[in-house]
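A lone chain, given as structure tokens: the form predicted alone.
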Amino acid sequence: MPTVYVNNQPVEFGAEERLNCVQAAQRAGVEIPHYCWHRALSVVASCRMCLVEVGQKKPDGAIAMQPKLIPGCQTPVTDGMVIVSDSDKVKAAQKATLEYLLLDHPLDCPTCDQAGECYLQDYSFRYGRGYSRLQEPKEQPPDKTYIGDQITLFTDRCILCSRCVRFTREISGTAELQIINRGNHAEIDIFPDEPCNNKLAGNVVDLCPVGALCSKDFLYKQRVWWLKTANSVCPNCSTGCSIFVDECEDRVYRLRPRYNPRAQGDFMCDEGRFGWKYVHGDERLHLPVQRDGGAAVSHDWDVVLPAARTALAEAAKRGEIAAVLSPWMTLEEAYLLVSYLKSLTSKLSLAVAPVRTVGEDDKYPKDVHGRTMEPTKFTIRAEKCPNRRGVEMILQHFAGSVMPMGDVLGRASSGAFTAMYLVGGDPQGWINEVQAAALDKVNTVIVQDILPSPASQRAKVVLAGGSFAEREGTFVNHAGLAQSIHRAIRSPGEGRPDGRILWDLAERRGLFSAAAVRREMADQVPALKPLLDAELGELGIKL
């Protein structure tokens, strides 16, 4: 295989692979510092932080080095190439570059949101000088809060890497951001009356390597070193973007995209980025409820769960029962519920709750007229739920078909069922008053949800479940990619993760384990066989 030598370490790469020096060094575990380069954007080589020495190994073993330093981000590697990133010449260039970038950079670290995850901080510590030779006052251009509804620009912190400009031109296609003026007067700004409010705008905050572009939603809310991070999957559409959930003391502060080439790549939409506020909403269900004649008689899990279990068992003896599964459930939760109800009776009707759709798939980049351009680099799906495909796999296995909720409610209105178990989860609502009226004809109604609904108002038992940030399990996106979600916070009040509720309802021994249920489920459901012997890892598995 072709081989490149990074600081005397051989690194092999495929004959068809196209790597630059920065990427080749990463494979060797060597960091070549960089600001302007990003794997999803075009190469401009403007920051000059990644300057390295490059040469070529000859057939006789001799090495011919080029006389000048070259930008590693702009230089493709070839077989026999030699890259040196730790020589005195390179170190001097790195120090000079950092000194230049810091000439007018303010000492805002104590108040800057980027402190703790700032490339300028990190690189200054690792590669810069420990002092400044500047004797002149720093330039202090005014901040720009009008950049966008969700974005603010601290102009004096900007190092003009142009990542944000390239993103709006190459990924969103909307091109609101630009570099205005020239020389030491150059700065980021928007086109007149064209704020950066496209549906992917929040990504420029992630792309900014310093604290210039900040999220208004997160601004001054929390220090990043206090945050704990869990890997998860965005639940707001069927794209299934891999994300980081950042929390502190059981409170979510932000969601960030997690790189996954099998899912969305590097980015996420603003709908998912800022669409988690219901997790801490005042309307959240905090307690389980058992009702008798419309009055609450218990809020104790040790009473409510046995009551639900007894009610289902008795209803199963008297006639047919039904269950409505939410496309917001994980695979494990859907399997636990259906397998438990199947153990009670064979007279079971299964349906899926409404799959909310909004318009059509929204593809990016777009041209100035809003028309999609090829190739598509990001898609916001019209289907606004994370696991319709996974839940339907469970229903297909146990019921042979996927029945819509409307069919089950139609039968419920005629008194066909002795009990119904309904699972919600859609923060925008999944059942209205007209539909819920059909439940008046059902003797035992059990609702598991995170928010109140017309169904929960009619239920004899309400089980306070957990949001996506409070659960463990597996989501399957529109393309059949199975990914793990991990618990980041505890549920509010006495709420519990849905997996634990269903595990206890079925009286299984021990504690709920998503991995154990996944193995059992994969063994029972042929469509899920790929999950049997494989770990989902950070990127997931294609079913």
Given for the second form:
Amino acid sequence: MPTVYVNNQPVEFGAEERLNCVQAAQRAGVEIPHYCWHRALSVVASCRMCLVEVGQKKPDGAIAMQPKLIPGCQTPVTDGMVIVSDSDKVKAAQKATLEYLLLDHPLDCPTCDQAGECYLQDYSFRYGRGYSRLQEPKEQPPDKTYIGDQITLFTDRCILCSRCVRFTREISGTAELQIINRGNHAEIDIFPDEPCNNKLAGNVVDLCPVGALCSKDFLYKQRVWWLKTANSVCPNCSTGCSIFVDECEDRVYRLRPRYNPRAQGDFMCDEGRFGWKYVHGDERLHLPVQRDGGAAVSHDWDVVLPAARTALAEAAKRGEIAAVLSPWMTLEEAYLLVSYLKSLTSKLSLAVAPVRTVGEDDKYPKDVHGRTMEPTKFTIRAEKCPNRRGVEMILQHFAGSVMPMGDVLGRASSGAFTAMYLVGGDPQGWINEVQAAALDKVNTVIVQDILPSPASQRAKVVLAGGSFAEREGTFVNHAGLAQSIHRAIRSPGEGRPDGRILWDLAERRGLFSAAAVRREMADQVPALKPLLDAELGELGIKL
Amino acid sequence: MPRFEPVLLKRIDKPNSAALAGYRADGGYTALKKALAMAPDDVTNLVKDSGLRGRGGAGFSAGAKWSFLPKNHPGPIYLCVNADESEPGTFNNRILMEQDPHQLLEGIAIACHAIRSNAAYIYLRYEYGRSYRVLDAAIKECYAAGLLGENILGTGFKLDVRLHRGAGAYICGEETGLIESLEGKRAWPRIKPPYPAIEGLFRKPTIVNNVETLCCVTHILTRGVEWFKSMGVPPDPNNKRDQGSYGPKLYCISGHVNKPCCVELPLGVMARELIDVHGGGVWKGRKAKAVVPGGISMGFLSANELDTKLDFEGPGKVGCLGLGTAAVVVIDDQTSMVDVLYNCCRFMSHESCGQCTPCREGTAWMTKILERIRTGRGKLEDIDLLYEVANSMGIIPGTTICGLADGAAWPVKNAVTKFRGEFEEYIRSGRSSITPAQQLMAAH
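Given the form predicted alone above, produce the structure of the same protein in the form predicted together with its partner chain.
To see the whole picture, the full complex is given below, headed by that same chain.
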């Protein structure tokens, strides 16, 4: 295998692989500091932070080093290449570059949103000098709050890596951002009255290695070192972007994309990024409810759950029951619910709640006329739910087909069912008054949801479930990629994650464990066999 | 020494020297005819054999550059003529374009034939209005006379020349900055490789040549390699990398001389001869303190280095960056080097494109340090700091994408080493080069 030597450490790479020095060093566990380089963007090699010494190992073992420092990001590795990132010469260049970058930097770390996750801080700490030799006044260009509806620019913190500019040109294609002026007066800006409001705009905040571009939504809300992070999957469309959920004390502060080459790549859309506010909405269902003749008689899980269990069992004895599953459920929840209801009766109708679709798949980059350009680098899907494919797999296994909710409600209105179990989850609503009227003909209606709906208003039992940030389980995206979501926060009030509700409803012993259910489910459902022994890991598994 | 017979400037004093009729009467466009009768590669080899080195500043072999083009490329291949003459002190291209545009156009046509290009772009410095008008008229004359366009001189060779006016940025004279600008983008120099010969204008193979280089090509065709090599300095046998400096060169003499001028001489003339003989000596009876050998980015010769031969290798031997554009700027002994250096740094920080960190920040920082010294608030440590900043931003070969950082750093390095005493004296004296009113402004 071709081999490259990073600080005397051999690193092998595939003959077909195209790596630059930064990536090769990463493999060796060596950090070559860099600002402008980003794997999803074109190479500009302008920040000069990644300067390294390179050379070539001759067949006789002698090493011929090139006399000048080379940007590691711009230099592809070849067999026998020698990369040195810790020599005095390299260290001096790193120190000099950092000193330059900090010359006009305001050093306002105490009030900067990026503090704690800032590459200026980190690299200064590791490679910089401890003090500034600048005696003259710093440049202080004014901040630009008009950059975008969601984005603000602290102009003086910018190091002009141009990642954001390249993102809007190469990924969104919308090209709102640009660099104006020359030399050390260069600044990021927009054309007047053409703010950066494209649907992927929030990514420039993540791309910004310093605290220049900030999210107005997150600004001054929390110090990042107080945030804990859970790996999750964005539920807002069937692309299923891998994300980080950043929380503190049961409060979500922001979502960030998590790199996943099997899912979306490096980015996420603003619909997903900012579309979690309902998680902390005042209207959230935060108590379980048992009603008798319209009046609530209990809000105690220990009363409500047994009551639901008894009502279901009795209804199953009297006649047919139906369940409406939600494309917002995890595989495990869908499996738990259906296998439980199956255990009660064979006279079971299974349907799936409407899959909300909005427009068509929205592909990026776009040209100036808004037309999609090839190759597609990001897609916001029309299907606005995380797990239609997964839930349909479960339904197909147990019912042989996937029935739309309308069919089940139609039969319900003619009194076909003694009980119905409906699961919601779509924060934009999934049932209207007219549809819900059919439930009046059903004796026992159990609704498991996170927000009130015309169905929950009619239900005998309402089970307050959890949003995506509160649950464990597996989502299957549009392409059949199974990825796990992890619990980041506790549900508001007495709300419980749906897996736990269903586990307890089924009177399974012990505590709900998504992994245990996943194993059982993979064993039972042939289509999910790949999940049997494998760990889903951070990237997920293609089904 | 017999008086040198000018080659490139031969026609400039003739009345109506820019007109096609006069140029043809003096034997113009016979070189093109000769070239078109030759195979393109033979023309390239001829230029290569002549040892012609680029006159734009770097002194790279023109023929070698042409031969880097990919073989059997389906085209298009472009020629870009670098007429963005903006190195301070340089005005030789301007004279060539204003006084004898057909000499350039003939050179362009010969070069395009050699590199199999059917399209040439002249990237003209915005400030050169007269050059623009003269070249524009000359190009129109050529089209009308069948010297440009389809089927040139009945040989089937086709060539279009387009004249493009820049918008006033020094960086557009850097070859890839020029290409970016020509494509309608910000003139941010490209990372190399790929070099323009492989991927240049509109992502096609491109040759970028300076105006004076192309003018030389015309005469190499007419008079041959031996004639061209009879002028200049042969390679130093002890230096394997020296390719020799052949041919005539336009030297621009400006600054504190009695007679600023542009003079054509064989490469290798001494700085002292240029000043004393051609420039009429230092003005006001003073002495030269420092001399810029070839545009400010090349650094400074001190008074005792004036016997340096101004060929491609000479200035390098005394610590300068190179010959550059051979624009000699004379600084007299009454001028403060602190002020001179401040002027250089201010120019470079104004013209830095802002792409690479060291150049963007370093040029501005050095300017600020010198600004402070000039208000009387300098410290002796500032001298070493200036040197360190200059050294870290311009380590030849550079740590930045293009050579601007090296060119910005070199005058600083030269000034603070060759004139250190003067800097120390200036700082110790606590004097200021600026008026109290200006000082007040600078303080706020």
